[in-house]
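As a starting point, one isolated chain is supplied in structure tokens, in the form predicted alone.
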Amino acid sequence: MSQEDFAYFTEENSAEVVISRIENAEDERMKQIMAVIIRHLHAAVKEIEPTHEEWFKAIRFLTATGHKCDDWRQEYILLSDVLGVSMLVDAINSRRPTGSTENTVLGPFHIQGAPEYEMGANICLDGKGEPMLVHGRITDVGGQPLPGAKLDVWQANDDGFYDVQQKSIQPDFNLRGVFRTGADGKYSFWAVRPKHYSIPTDGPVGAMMKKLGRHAYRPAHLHYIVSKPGYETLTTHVFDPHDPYIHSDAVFGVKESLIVEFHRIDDERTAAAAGIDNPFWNVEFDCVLAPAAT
């Protein structure tokens, strides 16, 4: 057809008079992806009839998110959580064969610099919470053990913040550390028991989820980087069977396989020689990284 046969805009053919009107992109990808857009930007408009004022609304709230955005936060990526196409996205680009562990989101408290600690080291710096011991082994899909495979872990603290939220509160670096295993594969570090906490509620993503009525809890994890030469990084998450939002995370993290037992261990002896509190925790989670593609 030709660019006449969509010069004029109704309301049967609006997207396809939109998307004529972007042949000439440059880019052909951005010209694929707009395209996408386009059509079901206006299919999702024909279902829903909004009124003039609902659009309106819908145009201030994308004014307010933007507001909301600064170099430290960024209330898009929050919508883009609570929306579950952070997980999709994810999911898309992480792919892998089975028997791998599996993604999930990054989240927005990692950063760079964490320590580096030689295994069995307690990454909790203030002493506050319930011990527990992490442990397991990194191997690939055939079961091998990875030696110097780098572990970055983080977590919140028992009362659900992360370091960087309580500046002067807790020590910097407070939880986080990183590690490298041996020629055996296995890691362990002594951390505390992590607690559910709540994403921004103070913005009008927040404000989104009260009149939907959800809830904005993301249940008690740890978070790994786990990363070798060779191999897909492995971004994921260890969950508590027993938190009471294990089943309905605010951004949609958690995935079955991810989920591990917490054990109460009662043991004086392997306490006092770790310097720690007993009784303590014990969380054993085994990794297993993909080949890189080629």
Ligand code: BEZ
Contents of the next structure:
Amino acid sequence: MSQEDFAYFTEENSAEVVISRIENAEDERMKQIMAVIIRHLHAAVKEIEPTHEEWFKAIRFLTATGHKCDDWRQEYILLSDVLGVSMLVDAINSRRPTGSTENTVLGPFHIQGAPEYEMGANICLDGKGEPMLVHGRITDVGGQPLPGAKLDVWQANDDGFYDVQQKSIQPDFNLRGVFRTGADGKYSFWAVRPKHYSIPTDGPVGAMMKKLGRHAYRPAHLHYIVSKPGYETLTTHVFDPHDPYIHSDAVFGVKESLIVEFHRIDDERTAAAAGIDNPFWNVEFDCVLAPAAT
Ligand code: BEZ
Ligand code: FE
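Now show me the form predicted together with the named molecule, since the one above was the form predicted alone.
Below is the entire complex, every chain and molecule, led by the chain shown above.
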């Protein structure tokens, strides 16, 4: 069809008219993406039939979401998280061979430059919470241990906040650490038993969730990024099966394979040797890395 066929905009042909104007886009991928977005956006508007006031409300929401963003806060990522889009994008980009550990959402609280520790170190710098020994093995899909794998781990403290959310309250790099596996592929460190916590609710995304009758909690978890050249980087969590929010994560990050029992251990000698209080908790979580796509 020629340009003249799409010269006049009507309610019926709206999407086609707009799409006809991007015929000469320089970038084919961008053209494809924008055509899909225009088509779906117009279909949504036709289904909703918003009033002018409702449409301006949507514009005001997006404006407020932008205003909430700065170097430390990304309200648009939060929006993508609570709408399940972050998990969907991750699922599309993390199709892996059977047996590989599953990915989940990165979240906004990872930072570069966490301290490197020897295996067995304690990453809890604020002395709060119940100590927890976290350990396991990093292997390939054939079960072979992977030496030289880098583990970057982080978690919220016992009050349910990450260090970056409480800059002058928690020590910098509290509950963060980088570890490298030896020949046996094993890792271990001391952290604290994680608790469920709320994602930030003081912005437009929090207000939207409240209006939608949704809670803002994430079930207790620890974050991992495990990497090694030649393998796909794994971004994942380990979750506590007994958390009250395990079936209703605000950002849809829970996968059944990432739920592992946290055991309570009463062992004075081990606690004394590690310099932590008895009793303590223990979780074992193995990570299986998929070979890098070629
Ligand atoms: C997190 O687990 O750190 C997180 C993930 C998504 C949104 C907010 C927090
Ligand atoms: Fe988290």
